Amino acid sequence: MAFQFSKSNLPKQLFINNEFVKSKNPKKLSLYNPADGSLVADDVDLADENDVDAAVGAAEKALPAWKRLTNIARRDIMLKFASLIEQRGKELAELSRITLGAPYASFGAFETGMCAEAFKYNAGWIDKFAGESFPQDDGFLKIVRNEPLGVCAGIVPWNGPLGTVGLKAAPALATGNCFILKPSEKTPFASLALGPLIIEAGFPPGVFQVISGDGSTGALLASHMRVRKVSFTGSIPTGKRIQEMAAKSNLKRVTLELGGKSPAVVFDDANLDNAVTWLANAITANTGQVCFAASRVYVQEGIYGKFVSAYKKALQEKTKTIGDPEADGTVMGPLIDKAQFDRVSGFISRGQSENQGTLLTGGQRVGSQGFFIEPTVFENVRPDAEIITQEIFGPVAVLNSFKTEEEIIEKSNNTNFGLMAGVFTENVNRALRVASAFDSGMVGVNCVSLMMMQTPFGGTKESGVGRECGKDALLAFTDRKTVMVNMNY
C-alpha cells in the first residue's frame, strides 16, 4: 500500500488489521480549517463498539507472534517505521496542520521529528530492557522478568497529534504489546495516514492499528474488558473519567498526562534576555496550546520593571508573526477551533471586566476570519482570579512580582497542577534549592516548558498519573513477573 495522502486525498477510514476499513457506525466526524473556518471533511469514520471489538480481536490474534518476535526483528521494524516518518514528515505535518493550524517551521517539523525520535529511542531499548536476578544463597534463584501487558490503547490529544503517538505507541510496541491508537476527533488525519507506513515498516497485521473517533470511542477503549492498558493525554475531567472506567472494567493500567498551570520564577540576578526569550516562546509555542506552557510568571521586585518592558516587547514582536499557517515566516497560527477560541476569549474578557488583573498587552482577535488571537498578558493578578488558577490553553499569561524566596515557593505550589516549573537565577545553590521545593514533575533551571526523550515526563497532583519517556515509559507498559527456581531440587 503506497503512501498517497494529501489535502486533496485525506485518510478517512479506520486502519484495522493492516487494512483500511469502513466503520460500521453511520455517524461521521466533521472537521474544519481553523485558519478560515472552512469545512475540511464531514465523512471521517467514527469507530463504534463493533469497530473497537474488531481492533481488539485483531490485536489479540497478533499478540503471541509479536511477543515471540526476536529483539532484532522488532527493533528493525521500529527503526524502519521511524525512517518512514522522517521521509514523510512534511506530508504528515500538513495533514495535521489542516485542522490544527500549526505552522510547519515552528511546530510541525518539531512534532514529526519527535515522533520519529521516540521510535528510534525505544527501539534502542529493546535488547537492553533487562530484568533482575537475586542471589541464590537461600537455595532459590530469583528472576524478575518484564512482561508485556497485552493489548494496549493510546488516546492522543489534538495539540500534539503526531508527537504524542511516538510517546505512547513506541514504548508499548518495543516491550511486546499490541497497540490501538485513537487520535483526537479534531486532528485524526496524520494518525490515519500512518497506515501505509505501518505496513511498509513490516508490522504484522493487528500489531499497530488506528481507529478514529470521538470521546465515545475513547470510552469504549477505557472500559473494554480485554484492553490491558490505556495511556491518555488531555484534560483533567476526561482523565478522571478514564481512570474511573478503567477501574470499573478490568482494573486496566492507566497513564494520564493531564493539564498544567506552570509557574516560572525569575529572580533579580537572572539573565534577563535569557528569561524573556524562554518565557515569550513558552506561552506562544503552538499558540499557547501546550500543557506545560509557562502561564504563571513571577518576577522579583528588583528587576520587575525591566522585565515587564522586555517581556511586553517580545510578545508584541510575536504578534507580528501571526498569520496563515501555510505561509513562510508564520510562527503563530490560529487556535484550533471556534470552541477553543471562545474559551480563550472568554477568559480574557472576564479577566478585564471582573478586574482580575491589569491587561499589559494583547487580548484582541487578529483578522476577521479564522481563530487568531494576540499573545496576552495580565499583570498584578489577584491570587484567586480564574486566569491564574485555571488552565486557559491559549497564549495568555499572568505576570506578578514577588519579594522573597519563601513567598514565591508558596505561591508557585498553591495550585492543583504540578506538571512543569521553571526557575531563572545565576545562583546555582538557589536554583537547586528552589527546584527541590517546587511541587511538580519537571523543573527547568534557566529554561522552562521543555521535555527530554530520555527522562520521565509527567506531573504531580492533578497533572497526571504515571510517567512517559525514558525507562519509565517501558515500565509503564510491562508487568513485573517473579520466577523462583528451587536450586536444591
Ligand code: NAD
Second form
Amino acid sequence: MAFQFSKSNLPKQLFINNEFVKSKNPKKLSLYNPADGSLVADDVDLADENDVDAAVGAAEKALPAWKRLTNIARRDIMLKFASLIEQRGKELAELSRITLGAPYASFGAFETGMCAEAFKYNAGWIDKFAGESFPQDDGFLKIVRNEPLGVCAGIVPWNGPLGTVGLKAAPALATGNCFILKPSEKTPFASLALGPLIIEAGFPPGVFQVISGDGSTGALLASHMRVRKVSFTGSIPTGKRIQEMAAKSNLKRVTLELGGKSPAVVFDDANLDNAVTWLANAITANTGQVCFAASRVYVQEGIYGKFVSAYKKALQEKTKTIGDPEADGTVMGPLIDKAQFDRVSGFISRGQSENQGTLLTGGQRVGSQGFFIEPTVFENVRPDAEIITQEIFGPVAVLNSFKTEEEIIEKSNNTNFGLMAGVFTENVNRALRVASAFDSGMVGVNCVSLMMMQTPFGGTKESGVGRECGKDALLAFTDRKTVMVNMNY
Ligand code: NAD
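Okay, that is the form predicted on its own; can I get the form predicted in complex with the named molecule now?
Let us now look at the entire complex, which starts with that chain.
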C-alpha cells in the first residue's frame, strides 16, 4: 500500500490487521482547523466495541509469531519504520498540524523526529535487553526472563500526536508485544496515516494497529479483558478513570503520564539570559500545551527586577511570532480548539477579575478568527489562586519572587503535581541540593522542560505512575519470569 495521504486525502478509517476498514458505528468524529475554525472532516471513524474486539482478536492471533521472531528481524522492521517516518515526516506533521495548529519548524519537526528516534532507540535495545541468571551454588540455576505482556494499548493525547506514539509503540513492539494505538479524537490523522508505513516496514498483520475514536473507545480498551496493558498519556482525571477500569477488569498493567504545574527557580547568581531563554521557550512551545512546561516561575529578590523586564520582553517577542501555522516564520500557532481557548481565556479573565495576581504581559486574543492567544504572565500571585495551583495548558505563567532556598523548596513542592522542575544557578552545590529536594520525576539544572530518550520520563505524585523512555520503558512492557532449574540430578 503506497503512502497516499495528504490534507486533501485524509485517512478516516480504522487500521486493523494491516487493512483500512470502515467502522459500522454510525457515530463519527468531527475535526476543525484551529487557525480559522473551519471544518476539516466530519466523517472520521469512531471505533466501537466491535472494532475494538476485532483489533484485539487480530493482535492475539499475531502475537505468538511476533514474540518468536528473531531479534534481528524485529529490529530491522523497527528501523525501517523509523526511516519511513523520517522520509514522510513533513507529510505526517502536516496531518497533525491541520487540527493541532503547531508550526512545522517549531514543533512538527521535533515531534515526528522524536517518534522516529524512539523506534531507532528501542530497536537498538532489542538484542541487549537480556534477562539475568544466577549460578547454581545451591543446586538450582536461576534464569530471569523478560516476557512480553501480550496485547497492549496506547491511549495518547492531542498535544504530541506522534511523539507520544513513539514513546509507547516502540518499546511495546521491541519487547514482543502487539500494540493497538488509540489517538486523540482531536488529532487522529497522522496516527491513521501510519498504516501504509506499518505495512511497508514489514510489521505482520495485527502487530501494530491504529483505531481512531474518543474517550468511549479508550474506555473499551482500558476495560477490555484481553488487553494486558494500557499506556496512557493525558489528563489526571482520565488517568484515574483508566486505573480504575484496569483494576475492575483484568488488573492490566498501567502506565500513566499525566499533567504538571512545573516550577522553575531562578537564584540571584543565575545567568540571566540563559534562564530567560529557557523559561520563555518553555511556556510558549506548542503554545504552552506541553505537560512539562515551566508554568510557575520563582525568582530570587536580588535579580527579580532585571528578570521581570527581560522575561516580559522575551514573551513580547514571542507574541510577534504568532500567526498562520502554515506560514514560514511562525513560531506560535493557535490553541487546539474552542474548548481549549475558552478554558485558557477563562483562567486569564478570572485571574484578573478575582485579583489572583497582577497581569504583567499578554492576556489578549490575537486576531478575530482562530484560537490565537498572547503569551501571558501574572506576577505576585496569591498562593491559593487557581492560576498557580491548576494546570492551565496554554501559554500562561505565574511569576513570584522569593528570599531563601528553604522557602522556595517548600513552595515548589507544595502541589499534587510532580512532573518537572528547574533550577537556575551558577552554584553547583546549590544546584544539586535543590535538584535532590524537588519532589518531581525530572529536574533541569540551568535548563527546564526537556526530555531525553535514554533517561526515565514521568512524574511523581499525581503527575503519573511509571516511567517512559530508557530501559524503564522496556521493563514497563514486560513481566519478569523466574525459571528455576534443578541441577541436582
Ligand atoms: P485527555 O485525558 O482528555 O485525553 C487523552 C486521551 O484519553 C485521548 O485519547 C482521549 O480520547 C482518551 N480518553 C478520554 N476519556 C477517556 C476514558 N474515559 N477512558 C479512556 N480513554 C479516554 O487529555 P488531553 O486533553 O488529550 O491531553 C492533555 C493532558 O495530557 C494534559 O493534562 C497534559 O498535561 C497531559 N499530558 C501529559 C504528558 C506526560 O507525558 N506527562 C504528555 C502530554 C500531555
